[in-house]
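Read the single chain below, which is given as C-alpha cells and is the form predicted alone.
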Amino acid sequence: MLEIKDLYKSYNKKFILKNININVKKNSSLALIGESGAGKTTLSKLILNIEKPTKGQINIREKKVNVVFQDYRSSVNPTFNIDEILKEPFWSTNIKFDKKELGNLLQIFNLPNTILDKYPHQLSGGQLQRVCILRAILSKPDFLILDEAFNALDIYTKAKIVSFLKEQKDLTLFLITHDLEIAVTLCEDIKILYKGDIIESLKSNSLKNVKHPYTKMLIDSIMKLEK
C-alpha cells in the first residue's frame, strides 16, 4: 500500500527527517509513533504530497486513500453543515451516499442525527473530529491515513472508535501518533520515531524486548498508568 525508501526532508540545511524506510502491507495497520518535534508532521505532509522530500521515495500503491488530519478544524468548510461535509467527497464520484450506513456510524461514533443541521463552530472539538474520522470512513478507502486523530476524543469515545476499525479487515491504517497506548491497541507494527530516525520497529504483541532507552521510556509510562 505504502512505500517509503531512503527518505531524507531538511529545512536550511537541517535534516528534520533521515533515512526513513517504511512498508505498510495491504490489510495490516501501522503506527508510527514520536513525541512533538519528532518529524511525524513533516513526513505526514511528504505523503500526501503536499510537501516534496528532500531525496528518497514515497509511493502510495491505492488510489482509494483518505486521511483524517491532525488540524481537522481547518479540514472542513466552515460555511458546510455536517450534513454537505459528509456528502462533499461523493460529489466527485459516481458512489452513491448511504444513508443507512451513516445513521450506523453516527450511532458508533455517539453522533446525534441532530447534528447534521449543524455547523463546524457549533461543535465542540471532539464531535468535529470524530465527523472527520467518520467523513474518512464513509467513502470506504482502501488506505486510511490517521494523524493525531484521536487527541480531542474522550476515552469511552475513543475506545469505541478503534474497536471499529479494528473490525474492519479489509482496511489498510497508518497511524500517526504520539501515544504509545492506542497505537498498541490498534495496530499490528510500530515504528518509533525519535529526533527525525527510526529508532526501532516492533510488534505490539512483543513489547518485552525493546532496546532504545526512549522506547522503553514510553512503555515505563504506559505500565505507570494501568497501575
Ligand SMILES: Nc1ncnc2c1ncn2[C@@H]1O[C@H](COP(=O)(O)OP(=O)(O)OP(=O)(O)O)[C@@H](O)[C@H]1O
Second form
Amino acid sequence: MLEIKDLYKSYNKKFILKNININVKKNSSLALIGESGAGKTTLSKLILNIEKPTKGQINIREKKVNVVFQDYRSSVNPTFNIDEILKEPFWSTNIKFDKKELGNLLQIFNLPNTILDKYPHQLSGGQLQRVCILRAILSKPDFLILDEAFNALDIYTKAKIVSFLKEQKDLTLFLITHDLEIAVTLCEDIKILYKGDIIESLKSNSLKNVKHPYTKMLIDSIMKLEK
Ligand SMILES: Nc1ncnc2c1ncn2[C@@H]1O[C@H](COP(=O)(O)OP(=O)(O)OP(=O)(O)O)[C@@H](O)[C@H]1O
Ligand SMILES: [Mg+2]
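Give me the form predicted together with the named molecule now, not the form predicted alone.
Complete assembly follows, chain above in first position.
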C-alpha cells in the first residue's frame, strides 16, 4: 500500500530524513517512534505530498488517505461548528454521510450530541482531538495517518479509541508517536526513527534483542513505569 524507497529530505542543506525505506502492506499497522525532532512529522508530510522529497520515492496506492495532524487545532476551520467540521470531508467526494454511523462513533468517542452545535474554541483540547480522530474515521479511509493523535486524551478515552481502532480490519494504520506502549498495543510493526535515520525495525510481539541504545532506553522506560 505504501512504499518508500531511499528517501531523503533536507531543509536549508540539513538532512532531516536520510535513506528511509519503508513498506506498509494493506491492512497492516506500522508505528513510527522517535524523539522530538527526529523527523516523524516531516515524513508524514512527504507521504501526504504536502512536502516534496529531496531524493527518493514514495508510492502510495490508496486514494482514501486520511490524517489526524499533530497540530490538530489548526486542522479545523474555526468558523465552522463541529457538525460542519465533520461533514466537510464529504463535500468533495461522492461518499455518503452516514448519520447513524456518526451517532455510534460519538458514543464510542465519549462525545455528547450537543457538541455538534459548538465551535472549536468552545471545546477542550481532548474533545477537539477526538473530533479530529472521528472526522478521519467517518469517511472510512483505507489508510490512516495518526500523528501524536492521542496526546490530549485521558487514559480511559485513549484506551477506548485505541481498542476501537484495533478492531478496524480494513484499515492500514501509520501511527506516529513517542509512546512505545501505544505503538505496541496498536501496531504489528515498529520502526525507530533517530535523528532522521531508521535505526531499528521491530515486531511489537518481540521487543527483545533490540540493538540500538535509544531503543533499549525506550523499552527500559516502559519497564520502569510498570514497576
Ligand atoms: N519546513 C521546515 N523548514 C525547516 N526545518 C524544518 C521544517 N519542518 C521541520 N523542520 C525541522 O526538521 C526537524 C524534524 O521536525 P519534525 O517536525 O519532523 O519532528 P518530529 O519527529 O515530528 O518531532 P515531534 O515529536 O516534536 O513532533 C526539526 O529539527 C525541525 O526543526
Ligand atoms: Mg511531530
